[in-house]
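Presented below, as structure tokens, is a lone chain in the form predicted on its own.
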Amino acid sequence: MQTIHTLATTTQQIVLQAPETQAEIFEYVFDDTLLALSFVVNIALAGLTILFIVAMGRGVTDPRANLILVATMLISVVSISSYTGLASGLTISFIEMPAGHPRAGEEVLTMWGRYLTWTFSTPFILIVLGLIAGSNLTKIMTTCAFTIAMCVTGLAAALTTSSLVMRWWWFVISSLFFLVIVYIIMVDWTAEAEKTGTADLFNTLKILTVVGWFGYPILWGLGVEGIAVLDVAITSWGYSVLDIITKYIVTGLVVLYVAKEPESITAGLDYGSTRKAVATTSDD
């Protein structure tokens, strides 16, 4: 019996051996080819759109058109710069989870990373959708606010170790707000977008966007940080392929109508001016 209780006290102890340090957690995630290439692919992803973002906007001259293919651009240069950081370790820790869940007391991996990617990117795809449906400033002020509130709570859910309540109490929170910026995307915007004429393009992006973001609680709640039915590698993955879509692909879609500079879009060499030309007049 006593040497039972050995082996299983030696076995919990590997079990929740985890590693500490940046260059150990470095190590851990390119041993899973896998879960590096989950970031690699992305990181690839992000540099060429930002390069056909370049390209395609080279001959755009509306201050609102190039407002727009600004905004598409910072989603690829915030997503470059996150996916470098969860490669390089350096935004990955191990956590231990809380009594309760399906590994609680184990270390887990936490992508925590993936919520910066969030926070500073889902803005701007809000600013390029608010802008094509021909929305006003403050929609998309709220829809901005919703959406950094809706990361950090979701940041909040996957860090929260001392209650498994807690964890779902913020992601009950996040999801919240989530529902926020849903209804208006399919609700307020979608109506003004029918006015603005841009309806089919935007029709198009909310789809892509809206069933896209329904795809991130889900992963959340079957991953590790949930009920951890998916491993952490398919998880990672899981959120991968919905940043191809709701990030490059919306991206390039965009890219493609707002080039052409069409009327629904343009606004006038004015647009955007701090001020107004002052007339002068001659004494002649």
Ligand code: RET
Given for the second form:
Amino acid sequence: MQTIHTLATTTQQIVLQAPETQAEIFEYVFDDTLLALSFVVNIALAGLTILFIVAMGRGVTDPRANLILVATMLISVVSISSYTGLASGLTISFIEMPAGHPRAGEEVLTMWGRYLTWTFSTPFILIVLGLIAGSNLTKIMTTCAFTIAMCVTGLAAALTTSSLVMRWWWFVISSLFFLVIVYIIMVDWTAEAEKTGTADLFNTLKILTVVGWFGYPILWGLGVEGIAVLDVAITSWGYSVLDIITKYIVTGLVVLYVAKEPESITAGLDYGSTRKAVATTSDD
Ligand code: RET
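For comparison with the form predicted on its own, provide the form predicted together with the ligand.
Below is the entire complex, every chain and molecule, led by the chain shown above.
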């Protein structure tokens, strides 16, 4: 009787034991085809986007237009690294949820690398948007600082295991930072784009960005980190689809516009130079 009981307990422990080592997590990811594809597809798309920017930007000479193109490229550069971290298991952990969580006591797969790498990718998206709108350094820096704060506090929300209330409190703080960014995009940059002459493009980018970015906290809330009505693979695909909209589609539209070097974008060869008359074209 004792032996049967011990056997049952051991079997239960084996079944419930979450993967621990990086190799086990890597295996776990690639055993779930849907989850693995949500990473691999994004690595491929980020690579193709970089090639597209290089091809389209070859003949661009204006430094301001080039600055926008480089910023778009950095979004995908970060993305490749981010998804490689997830696919390799490096930035995924199994974390025990606190009391009161729908999966309390269970070790739940957390893709914390996403929140960490958004810290580096979202500022480039905002630099691109701010430059397209023709905004100033203060507002661009403000949005960058707030997006970094939003992502780091989002990471804290995902990694807090001490208390459910504290997880949601981090979520609230992160959402407040997010609203500052939404305000600057919707109010300041919309008005500035009108004056700059980029309103047509900016308004399309604004809708894709604001609607797309609202999807992230909604997914967080519905996914395993929040009220857990969506499973891990669906949540991961949700983020991957939002990434496709907010990064690659936005990049595509920007590059097609900027590569033509319209007057609303360019600023002349002295733009950003540290000494006058030293500026050169990339062909020199
Ligand atoms: C979290 C959870 C906490 C509350 C809020 C969030 C918002 C995340 C956003 C992410 C945008 C990411 C993008 C990535 C592109 O590489 C952290 C999910 C408000 C808005 C655009």
